[in-house]
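First, one chain by itself in C-alpha cells, the form predicted on its own.
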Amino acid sequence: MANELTRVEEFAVITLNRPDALNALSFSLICDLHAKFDEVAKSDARALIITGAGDKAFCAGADIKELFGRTLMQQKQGGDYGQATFAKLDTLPMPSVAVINGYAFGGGMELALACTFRLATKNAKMGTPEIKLGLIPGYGGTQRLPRVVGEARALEMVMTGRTVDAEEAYRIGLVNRIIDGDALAGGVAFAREFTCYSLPVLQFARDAVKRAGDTPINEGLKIETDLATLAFQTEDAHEGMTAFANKRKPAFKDK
C-alpha cells in the first residue's frame, strides 16, 4: 500500500495511507516516502502539507511486527534510511506542514519533528513511546525533539515515554496551532498565510532560523548576513521593495 500524493491547488499533499493500522510506517511506506519526497521537490507546489487518512491518526509510528528478527545490521541501515527520508524534508525548495490529525507516536511524531510547521487537531495525541519497548527514538527524535522544546522537556518526553495532548503540545511549542474543523482545509489555510512570499527567500529564512540551533551566534550571524545578502540580490526583493515604496500589493515571481 502507497501513500496518496494529491494537489490541492498550489499544494502538494502526502496522505499516510494505512488506515486499518492507524497509518504505522512500515518500511515500504518509509521507501514509498522517499520517493514522493523527490517528486514533490521538482514540482512547482509552494508548500508540501502532511497528514494522515482517516480522523484517528496522523501517524502511530512503525510498525512493530517488522522490527523482529532483523539482525543488528539490517536495523541499522533501516534507521539511517528512516533518517535520510525525513531530512529530504530540510531541502525541499518549499515548506513542509504536519497536520497531526490524530496520534503520533514514535516514527510518526519524528516524521511530524523534520517538518517546517506542525499543526494538530484538538484530538491529536503525540509521544515518543520507545523507551517501553526498550528502545529509543531512531529517526532524528532525539535530536529534533530538544531542538523544538528544548532539551528539559526532550529529556521527559523520550524517557518517560508519556503522551501530551494538543493543548500541552501547543504550550510548549511542539506544534505551532491547534485547528478546528476539517485538517486538511486547516492546514491549507495555514500554509497560505506564508506562500504568498518569494519561495527561495522563503528558504532562505528557513535555512537562517534552523543553522542557528546548530552554530554558535558569531557564526549564525555570518551565515545570516550572507543569506539576507542573497535574498536582497532576488527580483523578488526589487518587487517588494518597490511595491511597498507605491503603496501597492507585490507581485513575487519566486527569481
Second form
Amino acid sequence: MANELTRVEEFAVITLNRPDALNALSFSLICDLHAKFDEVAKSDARALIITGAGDKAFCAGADIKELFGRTLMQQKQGGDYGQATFAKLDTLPMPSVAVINGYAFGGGMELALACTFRLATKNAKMGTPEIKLGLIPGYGGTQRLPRVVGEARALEMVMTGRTVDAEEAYRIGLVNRIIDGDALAGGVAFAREFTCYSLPVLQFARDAVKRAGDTPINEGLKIETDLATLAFQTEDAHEGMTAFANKRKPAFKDK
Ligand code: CO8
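What does the same protein look like in the form predicted together with octanoyl-coenzyme A, given that the last one was the form predicted on its own?
Below: every chain and molecule of the assembly, starting with the one above.
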C-alpha cells in the first residue's frame, strides 16, 4: 500500500491513499511518507501539497487497529519514527500545504500541523480525539498545536477531544483559509501566492518564523539577523532590489 506522489504543474502532490479506512496512517503508509518526503526534497517542485484520497477524509489518524498488542518499545519506536517523518516537512527546501478535505483527526491533524500552511474545505472536521481512546497525541500534536492556536485552545482540544469545524478552525488560526470548490485547485491557487518568489529566501523566511515559537526573543532576533543577512547575499535579493529600482518585475532564479 502506498500514498500517491504526482506532479501538478510546478507542484508535488502527495495523496494519502487509503480511502476505505479514511486514509488512516498504517505504519507502512508512514514509512512510505518518509520515503516520499525524501523524494520530494530532491525534486524541483516549488511546493508540496498533501491531501487525502476521496471526499470524506484528509486522514482519520494513526491506524487504531494496528496499535493493538504493540509492546512499549514498539510503541515508542513507532512514535519516534512518526515524529521524525513529520519533522521532515520543516526542513524541505520548499513550503508544504495541507489541503484538509474532510476529517483530520489524531495523526492526520498532526501531519497537517507539521505542514507550513493548512487549508480546509467546508466539510473539514479537525481534532485530537486520542483522549477518547485513553491516549494522547504522539506525532507532535502536543507541541505543534499550542504553537499554532495557543496553550488554552490546545489544552481544550487535546483534553476534551472536541471536534472543530472549518469555520472555527479558521477563526482560531488553525487553518489559513477555507477553500470553496475543488480542494486541490484551491491548494494550487494558494501555493501560487508564494511560489513566484525565491525558494531559498522562502526557506529563510519559514525558518526564521518557525524559530519564534521555541526561542527566547533575544536568540530569535539573532537568528533573524543571520537569516536576513543570508537572504541579502542571494542573487535573488540583488535581482529583487534591482528590479524594483528599474520598475520591472523581478526574475528570481532560486540562487
Ligand atoms: N484507524 C483505523 N481505521 C479507521 C480509522 C483509524 N484511525 N478511522 C476510521 N477507520 C476505518 C473504520 O474502522 C471503518 O472501517 P470498516 O469499514 O472496515 O469498519 C472505515 O474507516 C470508515 O470509518 P467509519 O465507519 O467509522 O466512518 P464514519 O464516517 O462513521 O466516522 C470518523 C468517521 C468519525 C472519522 C470515525 O471513523 C473515527 O472516529 N475514526 C477514528 C478517529 C480517531 O480516533 N483518530 C485518532 C487515532 S489515534 C492517533 O492518531 C494517535 C497518533 C499518535 C500515535 C502515537 C504512537 C506513539
